[in-house]
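Starting off, we have a lone chain in the form predicted alone, written out as structure tokens.
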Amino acid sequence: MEVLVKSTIMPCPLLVSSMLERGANLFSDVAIISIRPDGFRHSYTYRDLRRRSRQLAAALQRAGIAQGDRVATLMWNEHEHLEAYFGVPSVGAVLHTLNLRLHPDDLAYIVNHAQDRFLIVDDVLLEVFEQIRPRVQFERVFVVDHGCGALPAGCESYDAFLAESIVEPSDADLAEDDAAAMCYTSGTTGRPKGVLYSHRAIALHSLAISLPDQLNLSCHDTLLPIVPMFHVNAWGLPYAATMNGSKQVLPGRNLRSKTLLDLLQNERVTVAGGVPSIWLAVLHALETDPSRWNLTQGLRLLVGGSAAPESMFRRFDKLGVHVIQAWGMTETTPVATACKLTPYMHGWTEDDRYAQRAKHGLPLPFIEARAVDDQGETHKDGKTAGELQVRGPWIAGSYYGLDQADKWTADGWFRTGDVATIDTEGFVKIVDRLKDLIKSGGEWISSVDLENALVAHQAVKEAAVIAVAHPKWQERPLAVIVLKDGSDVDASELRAFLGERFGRWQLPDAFVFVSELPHTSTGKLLKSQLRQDFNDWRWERS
């Protein structure tokens, strides 16, 4: 008896390298702009990106990189970083982007935990590298030279490393579920945690965010990723832009509002992504001098990292600029929801439309979201809040080298720790988060870690750190201190004391000294009362 074999789809893996090949083959002359530290505008094409990415891949193979090895980057948004995005995973290695804003203690921990073999570092960030150098063991360090002088001992030139490879890299036996990239969380509770992104996850994520009802990215766009490429892969925007053949504008380290507005104007940018604090500064500059810049008609600003105020949508609309809010995490690759009004919502009142746009939107295709209350029930009434849980093909299934199964439910959902409502239309709105966390400029700050450090000071009896609204950074930490009897210490001394363990951006902006702190019946700090007490705090008073 003859057995019929059913035909299925070709077994072609979804790989990051295939996305680059598409961009280079179909859009070879499209420009990729990088702004150098000295302000110089560097320009090359997707053809050049492929050539140099292949050179990097071949050089890494020649240097003995093996499948699964981690190659770290300590870099701003620039074309060399983009080369690493594609060159490193094309030979089976894992690109590990390091967050240069973290404290050296956290950076050193992350490098050692990930077991990074090589490092690619900007010469303007060598000072950051030197702070962790005694505590890490990179086999080789390659410096992207912008002309800042002689290379430190033991370091090599990135361009010289590429020039050594005159042959094509040999094909790596890659599967789409192999790891391509890696990021660590900000260490909001305990140590930072590593998340591995597969080729498949990055490819599907890039396709999803490109859809018209999501972020709507195409070859017609010029993309400015202001969100750092070391922060959850710049929300995946460089991958999607390369796949689509979009012109890319990489701003480097100068993120001042007027400089960004000049880039938006001069490069005719159509899509840009950044955290609310960036866009609020840009908005202030535009409103202060409205005739100075001529921005592209229909410019779309992507906002994430923390909730954008509804007023920001209204103010930008008056300037002809459209804001789109999205939500995600390191564990979600990162975009999981995006907010676009559905057709019939355009018939709603203006106030209702703005209220809806200020939500975090619908889950992307293939992503499921639910809000689970304390009783384990889910609701879609737009009122009942619960922990936001998600699952899908680009949601992390575990942490790298860490057993923390409690972050996933028994039925396979990731527990985000955010508190959200979901309305009858399916729109997600983040309404709160873990009470101990502060989100400043798109980055998490742990209040518990700050409190534990403060009470280690000999003069401090008790300390609480809370989030207080800030006009620029959305939220900043405020420390409320009870001193020991007979002790005397001022804010500057406490700030210096914390500065030994934390980055400057993590330090409280103000210290308030009180006789006692409110507590619950079980002796826990009553932070809800403190937030109410300092609800009308004005930073100029600090």
The other form holds:
2 protein chains.
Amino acid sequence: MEVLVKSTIMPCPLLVSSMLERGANLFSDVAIISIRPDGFRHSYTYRDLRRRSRQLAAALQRAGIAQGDRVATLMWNEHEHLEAYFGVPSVGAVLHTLNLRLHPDDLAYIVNHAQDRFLIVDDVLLEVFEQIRPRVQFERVFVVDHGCGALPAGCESYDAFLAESIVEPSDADLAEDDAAAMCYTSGTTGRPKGVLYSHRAIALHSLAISLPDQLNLSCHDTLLPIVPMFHVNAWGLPYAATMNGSKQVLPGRNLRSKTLLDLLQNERVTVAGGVPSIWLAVLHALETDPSRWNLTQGLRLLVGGSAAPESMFRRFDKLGVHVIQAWGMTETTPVATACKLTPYMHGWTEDDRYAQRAKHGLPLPFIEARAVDDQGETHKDGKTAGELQVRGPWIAGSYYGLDQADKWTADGWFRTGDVATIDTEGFVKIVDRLKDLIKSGGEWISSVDLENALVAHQAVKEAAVIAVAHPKWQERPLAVIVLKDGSDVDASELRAFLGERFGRWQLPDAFVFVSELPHTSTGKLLKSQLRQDFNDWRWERS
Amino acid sequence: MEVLVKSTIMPCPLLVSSMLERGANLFSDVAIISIRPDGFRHSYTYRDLRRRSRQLAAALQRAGIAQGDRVATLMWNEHEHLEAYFGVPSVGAVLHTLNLRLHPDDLAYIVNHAQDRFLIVDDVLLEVFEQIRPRVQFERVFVVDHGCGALPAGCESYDAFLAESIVEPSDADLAEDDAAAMCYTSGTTGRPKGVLYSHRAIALHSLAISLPDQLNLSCHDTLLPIVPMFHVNAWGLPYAATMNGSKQVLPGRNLRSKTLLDLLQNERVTVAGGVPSIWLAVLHALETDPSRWNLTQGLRLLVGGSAAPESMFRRFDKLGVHVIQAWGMTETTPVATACKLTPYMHGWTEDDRYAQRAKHGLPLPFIEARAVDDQGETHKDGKTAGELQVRGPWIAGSYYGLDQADKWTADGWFRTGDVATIDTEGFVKIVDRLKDLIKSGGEWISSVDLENALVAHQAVKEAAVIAVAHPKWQERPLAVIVLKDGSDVDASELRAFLGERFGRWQLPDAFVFVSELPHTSTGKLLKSQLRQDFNDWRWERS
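Cool, the form predicted alone is there; where's the form predicted in complex with another copy of the chain?
All chains and molecules follow, beginning with the one already shown.
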């Protein structure tokens, strides 16, 4: 073999610290706003963020944190959390954001599984910490003081820890595939599984989501990440915003829709990210009192986490607010697809455009997506569903300390467990979770499609559709409905309403009205619970 | 030492082929237009581009091209060139774009230095090939047939070569730091020096230049790269456009301003890239006949290669056309900085905004820039000039087969040879080439600033300012002027004109009027020639 010609480009790793350096060097006076638990508006700049991140880094080094060590956070969206986002990886340690909504059993499990050494915790979250404290062994615990409680025994002040550090952190010799951050999945089945994000994955993800055809993030933006920073790095938005020098507004713990609308208005937010339930509540508040808020023209709302109903796009458009759907999961850093119309789609009918916008969109550059059916065939007809599989430089290739090879195909693609169609334009549409599909008489019925159609009915607040065993058809759909306060509707009206869009065989065979639905810690419908609740259901006719 | 925690992200190299796959999969019907030498408009799609690139790849493999082998091109901007951009690197070979404007001595030198095995050449460029043919040893030469000449003996048809290939290319096992393309510098001193671009550098560069705060490239754009594809990969624009699925318009060899304006209008171009001399000619044509062309609203002109005069920004703005300056060089893949105003600058005075836009802008994400003075100090005051040094994942770390370590600092930064200031906002402004600065009595005078001021005078077509040895001041500036046809102006008027903006000591001591100025092969002022011409100049007063 002859010698191959390597490039003459300098070896220069993609590191998280480069993004903070850019923000702090080029946008030093741009503001980062944090809303305290008591509503106080704290404001500082990228220059301050760098100073304090470096203080944290130096303090961690001095306290004995070495490359590869895990430092956990139990925090809301606030500047101290952002300091950890950059300070922890800068010394080669791994930021482990704990999802405060997890059950204490799961929280204790992941802290022990990740072998977290230190914890940084908000004082308002000390009660969560106390629930797991007997079962975990943090060497040191630093409390962010919002004046909401005395420092418990055995804990230290975060600010005092930073103040100790009078020297600059020593340079860490980092490789771009070193872990910078880690998250655990909040799956409804099995134990949480850990994903370790590399510096490189976070850097590439920041570039890709910022592109004009994706989330279009720039220094002209003011970003409000409502999606928690303890949930897949708030979709990577804080990293991208820092790289781009965007103003950031970190909303803390108060996520009531009117508070969020006040923030959107007062901080002149241009782009915000949250799950559908957040935006549906915001939409309701806006529609109820349309003249109350004066939002920024061209405001974009990023929606992800679960499928947004098409009606949400239409209703926000009427208010001059543009909703953009993206898709991803813990294993995809997390954004893998984003949905923006391509040029010729602007000539489509309004209905076709909305149907397209309610999809999950195109894979980002360097990400590949395919939908593989039971026969191992891939389809691009927009109709034939298959398991969504993805591959690319910010997709997980394994779980931390866990052998679960069945989540990857023999040819190296990650099996998402989502069922999707891909249309001729390449747009991905998540039809359902593999385990939530209803298999009726050899055909698949999408529970998600039925749920999204149901919530478009004016009387319906929330809807879940689950598969229930059926003697003839194997499975049939059952709809579980929560009505809006003061609303009334019966099963036959809902059947007729769905009948306008679905075939008869796809309609739920029964409608059950309840006062609330069970949810996971991250606000997703807990269908496993519902399936259990309706395990003994008997169909009236067979 | 304990074991460091590596990430669990899948190893997935950044490859040039991923960008073509994205364009062809997601934007298969988007057009790529090529203007033939006879003016014929050829149109095909990204689907066709992939098919033919793969045919080229398979044909190259069948012909014995192995990983690391160099394949040269001598071609204008056209779809066959784009096929080589993707087809050659896809099999692990290295695309070597030959600059057809180089002197035959230099061309022969770099072909031999790079050990190019094959050549693809436009029939209209066969005469360039014939000039070097006796001195080089291509194994095979493929001619793109535009009906402009018979196939010379020993040459083969490019289309016939592609047609031979009936199989798919075999997968090459590529690493992202493998070389994908190479260019030689067209420096005015010394032999051309080769830079080998990695797949990774091209991929990262494509992401970074596409960002909203940089060139803002998207699938909604129609891109016209006037900058030649044989000149630092047309600034990487064809790669980025393919990744984003933009419509591309490849203008071929006819770059007259009226032809370009017709193209801009008829193809509804939204973004075009070229050197200042191209845009000044276009500007002149537009101003002469303003109602003749109906250009796309919001048209952006990217300018680079040499400093654009501030007057150009103002005059284009009056016509509704937005000029964006970027900076880079062969060693930087090539874009390293781009100039867009940041939010608070929109509140500045008009003059301050134009002064800022005429700078070279902010370093792209993951690129660092510093200006280092003679004492090794860096400055960010916008006044103190120093050598511009850059570092980052698409900056060259060495030259191919050449030991020239003095071009890199001990701490690993590339020494650009440009002199720049960096202001408090972080905006880089190239003041001059290190060798073109005028050292007068211990102070530096920028020849570029004087030249840009001179061409703002209505009678001046082109201006060069050079340093000439001076008995008292060491060096003093001499201005060499080409007047517009029919214009007349004398030295005292030009002195007075410059006196409005410059200190007395900065003004040229003499003005010489000539009919034309010498240029390099890439259209840059050939100052080394001018310095030689005026070597014996005697100042009248001392």
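These numbers come from a predicted model, not from an experiment. Heads up, when I say rigid core I mean the largest set of C-alphas that superpose within 1.5 Å between the two forms. Numbering follows the first chain given and starts at 1.
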- Task: Determine, after fitting the two forms on their core, whether Val460 shows a C-alpha shift of 2 Å or more between these two forms.
- Result: yes
- Taking the rigid core as the frame, does Glu500 move its C-alpha by 2 Å or more between these two forms? yes
- Leu20: with the rigid core matched between these two forms, does its Cα shift 2 Å or more? no
